[in-house]
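This document opens with one chain alone, in structure tokens, the form predicted alone.
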Amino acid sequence: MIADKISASSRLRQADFEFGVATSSFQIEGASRVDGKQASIWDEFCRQPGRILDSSHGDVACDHYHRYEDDIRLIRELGFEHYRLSLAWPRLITESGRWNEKGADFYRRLLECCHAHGVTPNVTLYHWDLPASLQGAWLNRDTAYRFADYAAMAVKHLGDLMPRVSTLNEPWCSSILSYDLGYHAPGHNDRAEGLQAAHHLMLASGLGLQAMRAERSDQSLGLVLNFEALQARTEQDQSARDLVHAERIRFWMDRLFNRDPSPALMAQGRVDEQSGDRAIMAEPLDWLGVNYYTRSMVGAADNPRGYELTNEGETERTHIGWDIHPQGLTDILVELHQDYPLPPIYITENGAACDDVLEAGRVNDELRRRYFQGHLAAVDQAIEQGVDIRGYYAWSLMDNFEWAYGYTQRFGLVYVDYTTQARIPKASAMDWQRFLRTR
């Protein structure tokens, strides 16, 4: 069983301790174009070619957008009372800057559905997919302030519904991923666009904070970053994977903290920083999620960048190829615990790719829970060695739409069949739903 590793007495297994799944709009949804939805630059981006590995898009994904509600029973009837999901701001705010009540219904329909079913919802605002038509996308600082409109609005409309609400999903995605090593959409290679990118999504955090808190002061509020251990290959490398760390780590949390940021890292690029933007940045938190899933191998490398990563070495891998590390979310949790004064932790996102195969209709993804045990015991020892770690979420809920991998790599707890779209619990499923029953 996937708790094998945890102690009897373990907070993981107190009946306070958070247990979740999560997606993301984009990824499961469907629907793209339904009810006033307005283009996304990741529906722009998927009609690219070569920009998927598959050529494949959102339309459809898992039609989410109308299968909800056996999608929540599902999640309930395997014992998860936590879900993580996004708003498809798309799909909320018209290319007018209006709200969209038919988008809006949707959502209501299916916050309502989880609070019938006794699950909670933690929702995320923005997971990636920014309104195509907002010009010049996240290189422009006004699009932070559109940002702030919108959790406005969101909080405004469907707040009552939302007890837990995060501003961003792991904005170094949406900005060193996406303008500098050009993997997401919009798909730039300029690592000055990058830094400038992630300057203004951490903006547009603390600008949605603070609109959001104007609006009502009954939530909690939070942001989700996303970490990787990091091991320079050789001695020599050193400098190299602090310059990483400083990027992945660092850049983000010394926002937060209003603390200089690493000027090794800030002379790459130039960073348009007005007067006010580090206190506007520095908003304070409620709670803070973590995003954990492989450690990374760093070589220093003659690029605009300084440094190169790779994976060497025998150590078990997924399917996607990265590397099976648990001790270093461990680590980056103790770090950050004596480096800041954090707030209290979720775990919002930790989880494995598998190459997994429907037999008799069955899927026995041995490797997934082995995954999931280690990092179990992982967040244990975290909380053992002082860390408040309040909650735990798998990625993901159901197979999806993997960003550039396409339909590629399988998350999932639940396998997906797209021809069908029928959902078919894997072993790792069943393990989830006897451990929840234990505690």
Ligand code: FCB
Second form
Amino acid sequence: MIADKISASSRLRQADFEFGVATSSFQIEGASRVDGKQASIWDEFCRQPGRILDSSHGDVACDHYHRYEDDIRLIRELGFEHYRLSLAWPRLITESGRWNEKGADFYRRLLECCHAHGVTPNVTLYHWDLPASLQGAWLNRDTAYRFADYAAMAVKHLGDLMPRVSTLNEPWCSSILSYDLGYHAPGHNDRAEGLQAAHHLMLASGLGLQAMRAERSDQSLGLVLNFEALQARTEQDQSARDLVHAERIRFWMDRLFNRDPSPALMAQGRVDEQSGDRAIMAEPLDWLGVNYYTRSMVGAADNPRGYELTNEGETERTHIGWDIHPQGLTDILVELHQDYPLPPIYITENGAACDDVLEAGRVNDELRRRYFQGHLAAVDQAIEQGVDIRGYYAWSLMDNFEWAYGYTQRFGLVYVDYTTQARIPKASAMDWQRFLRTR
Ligand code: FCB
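Structure of the form predicted in complex with the ligand (previous: the form predicted alone):
First the chain shown before, then all remaining chains and molecules of the complex.
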């Protein structure tokens, strides 16, 4: 069972430790151009040949836009009392920058539905679906200010239903992975652009926090970062490993705590930073979300970044090819706790892609069950070592559009049959239900 590796007295067994599931708007909603929604950069990216592994898109996805009531009911039936979801910025703000009542109606109904079922929403404002009409996207400093406008409007109109809000999901992905490594929208390959986008995203987060605080004072506001464990391939690769560590972990934390990021990293770009930016980026958080999936091996390489990553550890891997390495989660949390004055932490994503097959109405996702077991134990270990962790969200409620992998990767606790949109809880979901019911 999922909780087999945590002790009887574990903090995770106490009723006030929060368990939830997570999703994001573009990955599940569908309804891509209804009720006044404008196109996002992901709508456009999916139309470009060769970008998405199975040439798919988010036009229908899990059709959550029309099925949200059943989905929320399912979350509660599985025993979860928390749900991390994101709002689609292009649904809420029109091309001319105005609030879109029709889009807002959908989120009002969805959030009310959560509350009615005893499910507390944890809302992310930006999980990568940027309005395509914003010229220059994250390379344009102005986008950070447009984000703050959007954050203020979201809180003004929907704040009564959103007790917990985060500004951004994984800004590393919407900067480095999107502008430097080129795997995500808009798919550029430019190291300096990646670093500039990273700066603008952290600026956006700080401005967004300030704008929301000016609007109301009763919300718990956070930011969600993604971290991975990093191991040098050989001793000679150690400095490359340190550089990746600076890029993927320290940069974001240093920005939050107004410290200087690694000079070796910053020397790879020409970041346009204006006076006052640092204080904005260090706007205090009420909580920090940590997403964790895997460990990567780092080698030095002759490219603009000076490194390359592979998943070639001696460990088991998930269907997407990511090493399973729970110890890395404990290590990162303890390192952060030692080095920074952290606010309360929530594990906002953690999960596994499996080669799930539906057989006789069932999905036996043994590897996913073990994955959760190992990672819950890792969270427990970090708490034992003093880290203030308050909750854990499994990625994901259901199978969905996995970005550049399209529908080829299934991360859900619930299997989705994309031809009928049937939802079928997998063995891991039943495991969660047993654990949460007996807690
Ligand atoms: C994270 C994303 C999430 C999902 C998982 C597998 O990086 O935040 O949307 O794609 O990976």
